[in-house]
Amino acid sequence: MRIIQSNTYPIHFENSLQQLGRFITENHYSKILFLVDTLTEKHCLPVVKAALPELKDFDIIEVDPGEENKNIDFCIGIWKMMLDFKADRNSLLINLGGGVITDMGGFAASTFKRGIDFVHVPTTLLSQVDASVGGKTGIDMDQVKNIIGTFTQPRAVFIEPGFLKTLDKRQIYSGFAEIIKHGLIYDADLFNSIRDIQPELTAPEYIYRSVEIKNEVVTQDPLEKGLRKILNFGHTIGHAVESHSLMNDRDPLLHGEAIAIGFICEAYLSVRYSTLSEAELAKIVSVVLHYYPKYQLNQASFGALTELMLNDKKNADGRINFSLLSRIGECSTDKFCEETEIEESLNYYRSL
C-alpha cells in the first residue's frame, strides 16, 4: 500500500477511493458531507459514489468554482448549509475539489463549532501536489491570497490520479508549476527530470516524489516558523501577479501561471540577495518559459503590486519578506528586498 504518513495523517496513493470508505466506515461519523464545486459535483462525484456503493447516507454543499470565490460570504454559505443538515461536531466534510475546495473547505471545517473533522480527496494536479498537504486552510479578503486562515490538518488525504482526466491543459500546467517549485527549492534531480516533458502526461512517480517533498518540509515545521518557509519560493511576487490579473483581466491568470512569473522574479533576486547563479538564473528563465508563455506585464501596475506584496502575511516590520534560491535545489528564507529591487525583478521578467 503506498502511504505518505504525515505527523497526524496518512495520505494515500493506491485504492485511494476504497481507503475513503474504509476510513468512513471505521470513524462512525453522525454525519457526511460533501463540499464540491458545480464541476466536481458533475465530474468526480459520480466517481466517487460508483466506488462507494455502500455509502448512502450524506448531504452536499455546492459552490461555485473559482478563486474569486474563495471568500468569506461563500464560507458563510457553506456554514448555513451545514447547520440547515443539522451538522454536529462528530460530522465529517469530505472537500472534493481543487485548491479553492480545499483551503476554503478546511477553514469552513476548522471553524465550525469549533472545529469538526475534514478530509481532501483533491481532483486537480495543483491540489493534489500542493493545497491537499500541509494543513493550510484559508481564504482571500479584498484581493490578498489566504489572508484569513488556520493552521489545522486534515483527518486524512485521498489522491486519486483519475480524476486528473477531467481537467483541460491549462489546469494541468498550473499545477505542473508546483512540482517545478519542488524542484527548485528542494530536490535538483527532480527539476532536471522534469526540464522537458509533457505536463499532460504527468506520471504519479512525479505526484508522489512532490507529496513527498512537501510533506518532509512541513512535518518538520508545521507552523511555518522556518523551514517552510521555503514552500513561498515564487508565491510573494507570484500571489500579487495573480491577485492583480483576477481584478484586472477578462481571463486572469492561474495559480500555477503566475507564480511562474514569480519563479522567474524571484530568482532574479536570488542573484541579487542570494547565492544563484546568472547559469541556474539562466536554466530557470529556459525552463518557466518553455511551460508558461510570457504574460504582459505592465509597467504602471508596479504601484499596485507592490502594495499587494506589502499585504502579504509573511512580511516582518512592514518589509517584503521573501525565501530565495542559493541554487538549484536549494533554498533561504527570510531576505527581505527593497522595492527598487523588487520592480527590477518586474523589469527582467519584462525583458525577456
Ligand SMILES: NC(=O)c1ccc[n+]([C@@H]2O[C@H](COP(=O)([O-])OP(=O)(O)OC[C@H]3O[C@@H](n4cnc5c(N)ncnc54)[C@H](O)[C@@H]3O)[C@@H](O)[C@H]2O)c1
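Take the two forms, superpose them, and find the largest set of C-alpha atoms that agree within 1.5 Å; that set is the rigid core. Positions refer to the first chain, counted from 1. Worth saying up front: this structure is predicted, and the values here are computed from it rather than measured. First, how it differs from the form predicted in complex with the ligand.
- With the core held fixed, residue 247 shows a CA shift of 2 Å or greater between these two forms.
- Relative to the superposed rigid core, the position of the CA of residue 25 differs between these two forms by less than 2 Å.
- For residue 50, a C-alpha deviation below 2 angstroms is recorded between these two forms after rigid-core alignment.
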Contents of the next structure:
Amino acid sequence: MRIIQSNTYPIHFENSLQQLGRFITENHYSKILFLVDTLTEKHCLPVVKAALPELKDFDIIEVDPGEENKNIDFCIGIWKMMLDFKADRNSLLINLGGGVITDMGGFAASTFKRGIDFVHVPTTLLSQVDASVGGKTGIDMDQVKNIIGTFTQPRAVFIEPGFLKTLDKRQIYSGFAEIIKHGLIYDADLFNSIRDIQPELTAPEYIYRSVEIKNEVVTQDPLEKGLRKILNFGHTIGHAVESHSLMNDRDPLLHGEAIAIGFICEAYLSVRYSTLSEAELAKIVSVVLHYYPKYQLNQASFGALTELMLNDKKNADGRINFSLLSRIGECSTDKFCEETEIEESLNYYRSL
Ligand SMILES: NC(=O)c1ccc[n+]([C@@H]2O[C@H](COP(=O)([O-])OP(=O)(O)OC[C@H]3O[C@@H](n4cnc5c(N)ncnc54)[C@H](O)[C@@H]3O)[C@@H](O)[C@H]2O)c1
Ligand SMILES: [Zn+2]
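Cool, the form predicted on its own is there; where's the form predicted in complex with the ligand?
Whole complex next, starting from this chain.
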C-alpha cells in the first residue's frame, strides 16, 4: 500500500477514503466534524459519504468558498459552530476541500481549546501536491496572505485523485504549477517528464512524486529555518504578480498562473545570480509557456510590483530575498537581488 510517512503522520494514497474510515474507527473520537465549502459540500462530501456508509454520526461546518473568506471572521464562525456542536478536546475536524479549507481548518483546529486533532482530505490539485503537506496553517489579514497561523501537523492526510474530476480546468493548471516547481527545485527527471502531459489528466504518479518531494523538504526543515525556503522558488515575483493582479485585473490570475510567471523571471535571475545555464533557462521558458499563455505584464506596474516584493515577509534589511536555481533540479536559498535586475527579469518576460 502506498503511504508516505511524514515526521509524525501518514499521507495515504491508496484506498484513501477507506483509510479515513479506518482512522476514524480506530481513534474513538467523541465527535466528528467536517469542514467544507459550498462546492466541496456539493461535489466531495457525497463521495465521502458513499465510500463510508458506516459513518453516520457527524456534523458539518460549511463556509463560503474562496480566498477572500480565509479570514478571522470565518474562523470565528467555525469556532462558534464547534462550540454549538459541543466539540471537545477529543473531537476530530476533517478538512475536506482545497488549500483555503485545509489552511483555515488546520488553524481553527490547532487553536480551538488549545488544539484538537485534524486531518486533511485535499480536493484540489494544489492542495493535494502542496497545501495539505508540511503543517503550515493560517489565515489572511488586511490583504496579507497567511500572516496569522501556526505550524501544526495534521494527524493524517488522505489523498484521493478522483476528487479532481469536478475541479475547474483552470484550477487544475494552477495546481500543476506546483508540480513543475517541485521538479525544478528537486528532481530534474520529474521536470523533464512534464513536457507533454495534459494537466487535466494528471496521473496519480505525479501527485505522489510531488508530495514525496515536498515531504522530503519539510521533514528536514519543519519550521522554515533553511532548506524549506527552496519551496519559495518562483514565489517572490509570483506572489507580487498575484497580489497586483488581484487588485487590478477584472479576471485575476490564479496562484499557479502567477507563480508560472515567477518561474520565468526567477530562472532569468538564476542565470545572473546563480549557476543556471542559458540553455536551461530556454528550456524552462518553453515548458512554462507551453502550459501558461503569456500574460500582459505592464511596465507601468513594475514599481508597484517591487514595492510588493519589498513587503514580503522573507526579506531582510530592505533587500529582496530569492530562492534561485543552481541548475534544473537544484535550488539554493537566500540570494539577494537588486531592484534593477528584478525589473530586467520582468522585462525579459515581456520580451518573450
Ligand atoms: N499550507 C501550505 O503549505 C500552503 C501551500 C500552498 C498553498 N496554500 C494555500 O492554499 C490556498 C489555495 O488553495 P486552492 O487553490 O486549493 O484554493 P481553494 O481552496 O480556494 O479551492 C479552489 C476552488 O475550487 C473549489 N473546489 C475545491 N475542491 C473542488 C472539487 N473537488 N470540485 C470542484 N470544486 C472544488 C473550491 O470551492 C474553490 O472555489 C491559498 O490560500 C494558499 O495560501 C497553503
Ligand atoms: Zn505556491
